[in-house]
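For reference, the chain that follows is the form predicted alone, supplied as structure tokens.
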Amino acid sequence: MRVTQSMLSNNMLRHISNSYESMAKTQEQLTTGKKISRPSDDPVVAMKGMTYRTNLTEVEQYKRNLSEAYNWMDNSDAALDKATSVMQRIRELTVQASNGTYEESQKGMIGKEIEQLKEHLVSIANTQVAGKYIFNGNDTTKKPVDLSKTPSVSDNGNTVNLELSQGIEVAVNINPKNVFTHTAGSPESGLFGDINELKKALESTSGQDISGFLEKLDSHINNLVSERAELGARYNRVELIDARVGEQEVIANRILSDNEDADIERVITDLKMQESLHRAALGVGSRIMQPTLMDFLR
């Protein structure tokens, strides 16, 4: 084969321009930190970095939902420890009525705190995070109590479930039905039930004996108790999966990133090499190019 000026000339220019094409790219990746920057530089890269961004974005999702479960069972712990102070305040108040020493007074003005405790706990059982009401099942736009309407008490108890990894839902609300209760009628009964006829007793001047209502009392705090424990047992629950979901994400990450993010050091050497390949080329290149017809004549 003839090999001709022009055919050294244009191999010189070829080669001049992929190694701009090179120094360009290995430029591009040191810019962005990325091995490829569009689909068509590595399909297959591309591919795996959809996938992989994809499981890092529902690791993202569950940590959310984490953060959710806990701002719910956190504040419905710490409404039941407040709702059990308040019975053990009622329990206190009612043993002090019952031994027989006070006066009709003075049992009235127990009643008259029991009431104010009552409305307090009313507020406790209607405790909203966010906006949303904790102690009224699923349906938590509603106010679960309100003693002035019948029924003054709401019998949603359905669970608020949330996803917190694949395929795993838990329930982040209690059952206020096992704890928040009202049954009209007479005698009333349920736990504000119970708390109205005791105030009821201590407001008469029958001599009731009041005695009898600490059983009661003791059963709502029992119920206080069981539900918080219940709580407590699936609060663990969701810091045993918190902890999985944490390394779920850091592995996540570390795939995305060893599957995307360049090498820095080998892609500063590679620069390093090209820029030295193409110095080489130019300098050939001179070289070729400088050998003419009026060379020779000179």
Contents of the next structure:
Amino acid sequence: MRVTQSMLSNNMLRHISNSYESMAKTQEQLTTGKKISRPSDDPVVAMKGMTYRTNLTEVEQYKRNLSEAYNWMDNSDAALDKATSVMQRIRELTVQASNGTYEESQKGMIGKEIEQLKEHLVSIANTQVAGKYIFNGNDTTKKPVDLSKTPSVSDNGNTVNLELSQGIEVAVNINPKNVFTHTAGSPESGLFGDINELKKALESTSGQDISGFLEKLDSHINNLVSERAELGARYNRVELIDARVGEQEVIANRILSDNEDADIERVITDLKMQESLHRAALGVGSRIMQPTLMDFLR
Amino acid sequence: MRSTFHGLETARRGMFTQQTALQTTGHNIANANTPGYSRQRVNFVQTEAYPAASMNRPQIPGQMGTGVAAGSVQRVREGFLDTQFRGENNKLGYWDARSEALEKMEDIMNEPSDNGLAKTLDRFWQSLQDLSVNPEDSGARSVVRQRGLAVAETFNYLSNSLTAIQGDLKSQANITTKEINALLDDIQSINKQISEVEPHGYLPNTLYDERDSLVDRLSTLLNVEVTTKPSGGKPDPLAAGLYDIKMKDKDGTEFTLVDSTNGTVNHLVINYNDGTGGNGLADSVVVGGGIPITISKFAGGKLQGLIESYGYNDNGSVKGIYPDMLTNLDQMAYQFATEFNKVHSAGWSLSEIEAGAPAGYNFFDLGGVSDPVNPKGAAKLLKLHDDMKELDNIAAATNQFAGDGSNALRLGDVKNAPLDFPGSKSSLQSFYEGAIGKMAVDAQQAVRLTNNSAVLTDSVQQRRLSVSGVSLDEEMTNMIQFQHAYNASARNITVIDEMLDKIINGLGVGGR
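Just the form predicted alone so far, so send over the form predicted together with the partner chain.
And the full complex, kicking off with our chain again.
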């Protein structure tokens, strides 16, 4: 084949420009840290990348939902704990008052304290977390207990569900109907009704038997305890979900990275190789371009 | 009896001819870097020997040569390589136009990234999850509204950007048509000049080169076939003749572009469907006002690549790279917004809970697009519904309690719910991934074939240069060769001169 100058220079230009192109690709991989910069570089990686990114976003969101779930449950648990202490104090006072040795005025004093404790219970039932009433089912913008109204206790037992993992919804509130209740009537019943009756009995002069209330108070304390137990059990479940979502996050990140991230060691090795190729191409080019027959004719 | 000055004449011819050759060498060297130049060669021929064979020829032994003449100056070129080059160049033009269009589309779609539509939808989903956790919170609502707005705006942006590029492709196709027509005119005018020169026995090499470069350029834009036809008069046997240029469609039907016999040129026109109610896409290409070639039959070159990217009508259906993606976006926007509104209007918003009666508020507004089969313009027109001016109108609940976020969860699920896309029931996410995947595969193929055809074009071009390229070393060698021959001829004259001097001045003076 006849070889001419223009062929040589064309060839050289083409090779050098190809070599530049590969260097640009390598440089892109190094600066972005990604294997691909556009879908056509590798359609499979690109499509998988879209799915993995969505997965990662989902997992991150579930983590956020989980912290909100903890917020609800921790606050509910603390409130129930306080409520239990209050109930125990009421029971203590009731035990004292059922001692036949107490005078009417003393009983009246105890009645006053119980009244105050009842108010405290009301404020516990009306606990707000971030502007939400946590003991009113899903009707979180309204107070569950207002003793000045009838009915004075809301009966919303609906669950507040949070999605904590794909398709898994967990109720994060307790059922307030199981704990804070009030049934009007004569005699009143339910938590607040019973306390009202107790107070009335303590303040009355009829010498009514107080010890009968102990049983009722015990059943309310039991309700509180069992609701806490149920909340605790659910809390455990949420912790399990949390652990799994945490693992999923690690996995999702790793898969995303495996799929898209450039293998830096390899890219650098490629760059080095490319660099020497490029030097060779330039060197050869400079040698080829130089001499012609003219340089030897005089 | 031969002439006394025979030797002088022979040597003079030698000098003249070597000079011609040296001049051609100089021309070659001067044009070593001229694109499209083919090196030229002087074909030396012996002049007629003396005496000519005839009855009354002088009785001398044998025939004597009378020297050399420049028979012709010929381009050194291989016609077969031209045909090959044009075939490859044609593919290169097609794939190059296609890959460029697809690359621009990739840039706009920008997937996978943290700024594409997929990410915007993910963020919207996230805000809905946050709303489901805090349904009574106006902060969460306002995030939902903003992210919803971002979804609508991303659809608008993608649709508008794609439409803008599509417009560019149309003007590019029109400019390409103009370029083709100008090239055809140029080729015909060179044909005409050649037809005026060749009959006199000349070889217009410069015109040949120019014409071949024009055909090379034309071959990028269109698939062309060149046939040659001799011009009249008494042309040199080496004359290239006139070029008839034809274009073939996919069925092999030929369309004459340049007719050298009549000296006519048929111009190309793209017909667009832009009458009232038309979609503005390409319908056909017409050559010289003849029978229209439907785009699906049109074969090869940059023009086809551009038209296919821009979009065309094929038997009532719309085809093309950009229309496909725009249709996909419209479908997505329509299906997503419709389903989202359906779920949204079935839920209870804070204001509906307050009022105690459902009002069925919508979240998205499709701008009047309502045809589920062909929701044209849905992506462009998608926006937030006026109902959403009031944050409390976002329906997060399925029942009448403010703390219920289950409808927000359902709204979030719309992204992964199976929607009624034409021909398939798939989720928005997987439909979009499919669209991006198809674009990616198409772009990859286009890039690969562009590279392949570039390599092939280059290699044919190399072979062409191998035949027609100027080698400076070769020219230098020739130059020295011709110079020596020139010098020797001159020396020959000196010898003959000395001889004649002897005859004229030295004879008849014997004994002086």
